[in-house]
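Next up: a single chain in C-alpha cells, the form predicted alone.
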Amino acid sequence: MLVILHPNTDEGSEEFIQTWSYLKNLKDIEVRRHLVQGRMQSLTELYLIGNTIALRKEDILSLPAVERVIRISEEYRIIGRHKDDGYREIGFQYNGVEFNQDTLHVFAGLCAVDTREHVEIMMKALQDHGQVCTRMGAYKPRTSPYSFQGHGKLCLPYVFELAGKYGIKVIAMEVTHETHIEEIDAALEESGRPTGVMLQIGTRNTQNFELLKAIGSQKEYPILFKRGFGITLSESLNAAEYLATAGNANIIFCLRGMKTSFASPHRNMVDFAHVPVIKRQTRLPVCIDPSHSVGSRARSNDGLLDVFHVTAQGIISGANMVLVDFHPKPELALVDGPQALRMDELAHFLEDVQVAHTAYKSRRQLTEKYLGMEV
C-alpha cells in the first residue's frame, strides 16, 4: 500500500507525527519513507509492506496528513506505475538538469578515461555544440583480469576541473564498489564541486544487490542502471527496485543490448523495442547504449553507422537519454576503441539525434489527432 502525504508536509509537524505514529504501530507493517523532490514541491511517499489486505483505505485515509492512498499489486512498488497514480510526478532534477520520460539528453563523451588531453578535447567539443552532459569512465570492470582497469580516483581531479571549465553538468560514471562513491565524493568536493554525477551500474553488476543497497542508500547522486545481459527485463527491473527501496528513486534504466548468440554481427541483440514497454510499466526515465549494443563502426550502405541506426530507432521509440561512445583518438583507446565515434562525427550524430526526436515528436502529434486526446 502507498499512502501520499500533503504536498511539502514538515515532519516536524503534529500532523506527520501523528500520522506516523499510527502507521508504526500497524501489526506486522513495515513502513519505508521515501522524499521525493520536485520542482515546485516535495511530496513524502510512505510504503506500507506486509499484511496490507486487512488494511481499510478510509482509516489510512483519515489521517491528518494524508492525501491518497494506492493499492500496490504491481511487482514493482516504488518504480512502477500504479492505478491511480497518474499525478505522481516522474523522474527528477540533478544540478539544474531534468530528467524524465519526456526530456533527451546526449551523454557523449569517454568510456574510459586515458589522458587528461583526450578529456579536455572532448569536453570542449561538447560545449562547442551545446551539450552539458558526458560519459567519463573512471573505474572499469573489465572481462580479462589483464585489461586495463581505468584511473579511478587518479584521474577524478581534472575530469572534474575540467567539466566545471567547460560547463558539463553531468558526468556518467561506473562504480563498481561503495568506496568509489567516497572517492568520488572526495575530489568533488575538494574541487569545489564544479559538476554532478550520475553514479552508472554497469551490466556486470544488475544483480550485485549489496553493491545496490548500498549505492541506493545514498541521496546525493541520481543513478543509471543498466539491463543485465543475460536475464529477463523483469529480473532487471527488480534489480532497480533494489536501488529504490534502500532510499532512491532517481533512477535512469538504460537498455544495453542483450548478449545471445543471435546478435550477430553486432556485438549484443539490440533490445531498444523496450523503451516504451520500461517506459508503461515503470517511472524510469529510459537510456539506450547504441555503442555497447553495437560494438562496431560498422557503416550501411546509405552511408550511416549502424550506431546512428539503432540510436535512431531508440529515439523515436521515446528514449531519454543516449549514452554514446566518442574519443579524439579511436585507435589509441585504452577501451572499446573500435566502436568509439571520431569528435568530426559529433556535429552529425547530435543533429541525428534531434532529426529522430522530432520525429517521435511528430508521432505522439499524429497519435492525440487520431485518438483526440493529449499522450
Second form
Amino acid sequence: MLVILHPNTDEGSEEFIQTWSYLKNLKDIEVRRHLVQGRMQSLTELYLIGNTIALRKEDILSLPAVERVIRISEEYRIIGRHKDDGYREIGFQYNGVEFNQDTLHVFAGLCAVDTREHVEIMMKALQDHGQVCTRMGAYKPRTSPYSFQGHGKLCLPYVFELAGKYGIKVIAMEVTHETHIEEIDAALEESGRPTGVMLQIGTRNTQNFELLKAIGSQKEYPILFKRGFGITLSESLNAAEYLATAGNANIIFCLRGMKTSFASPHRNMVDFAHVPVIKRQTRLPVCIDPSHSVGSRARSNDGLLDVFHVTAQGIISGANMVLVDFHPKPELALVDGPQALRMDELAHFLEDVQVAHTAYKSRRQLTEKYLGMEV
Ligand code: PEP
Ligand code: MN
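Next, report the structure of the form predicted together with ligand PEP; the form predicted alone has already been given.
In what comes next, the whole complex appears, and the chain from above leads the way.
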C-alpha cells in the first residue's frame, strides 16, 4: 500500500508525528519512507509492506498528514505504474534538462575517453549542432583484463572543463564501483561544477545489487540504468527498483540489445520493441542504445547504416533518449571503434532522429483521431 502525504509535509510537524506513529505501530507492517523532490514541491511517499489486505483504506486516509492511499501491485512499487496513480509525477529535471516519457534527448559521444583532443572535437561538434548532452566513458568494464580499462579519474578534470566550455549540461558516464561516484563528485567540485553527470550502470552490473544500493542512496545524480543482456525484462525492472528503494528514482531505463547468437550479424538482438512496454509498466523515461545493439557500421542497400535504422525504430515507438557512440577517428578508438559514427555523420544522424520523432508524433495524433485517446 502506498500512502502519500500532503505536499511539503514537515517531518517535525504534529501531523507527521501522529501519522508516523500510527503507521509504525501497525502489526506485521513495515513502513518505508521515500522522499520525492518534484519541480514545485516535495512529496513524502510511505510504503506499507506486509499484510496490508487487512488494513482499511479509510482508516489511513483519516490520519492528519495523509493525502492519498493507493493499493499497489507487488511489482515495481516505486518505479511502476499502479491503478489510480496517474497524477504522480513522471520523470525529473536535472541541471536544467527535462527528462520524462515525452521528451527526447540524444547523448552522442565517446564510448571511452582517449585524448583531450578527441573530447574537444566531440563536444564542439555537439555545441555546433545545438546539443547539450553527451556520453563520455571514463571507467570501462572490459571483457579482457588486458584491454584498455578507461582513464578513470585522470580524465575527469579536462572532460568537465571542456563540457563547461561547450555548454554540455549532462554527461552520461558509466560507474562500476561506488568510489567512482566520489571521484566524479570531487572532480566536479574542483572544476566548479561546469556540467552535470548522469551515472550509468552497465549491462554487466544490472544485478550488482550492492552497487545499485550505493548508487541509489545518493540523490545528487540521476541514473541511466541498462537492461541486463541475459536476463528477463522483469528481472531488469526489479533491479532498477533497487535503485529506487535505496532512495533515488530519477532513473532512465536503457535498452541495449540482448546477448544471443541469433542476433548475428548484429552484436546483440535489438529489443526496442520493448520501448512502449516499459513506458506502460513503469514511470521511467526509456533510452535506446543503437550502438551496442548493432555493434558495427554495416550499411543497408538503401544507404542507411543499421545504427540509423534501429535508432529510428526505437524513436518511432516513443523512445525518450538515444545513447550513441561517435568518434572523430573511429579507427583509433580504444573501445568499440567498429560501431562508432563519425563527426561528419552527426548532422545526418540528428536530422534522421527528428524525422523518426515527427513520425512518432504523427502516429500519436492518428491514434487520437481513431481511438479518441488523449495524447
Ligand atoms: C557502454 O555504454 O559503453 C557500455 C559498456 O554498454 P553496455 O553496458 O550496454 O555494454
Ligand atoms: Mn562501448
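Under this definition, the rigid core comprises the largest set of C-alpha atoms superposing within 1.5 Å between the forms. Quick caveat: nothing in here was measured; it's all calculated off a predicted structure. Positions refer to the first chain, counted from 1.
Undergrad: With both forms fitted on the core, give yes or no for whether the Cα of Glu351 moves by 2 angstroms or more between these two forms.
TA: No, because once the rigid core is superposed, the C-alpha of Glu351 moves less than 2 Å between these two forms.
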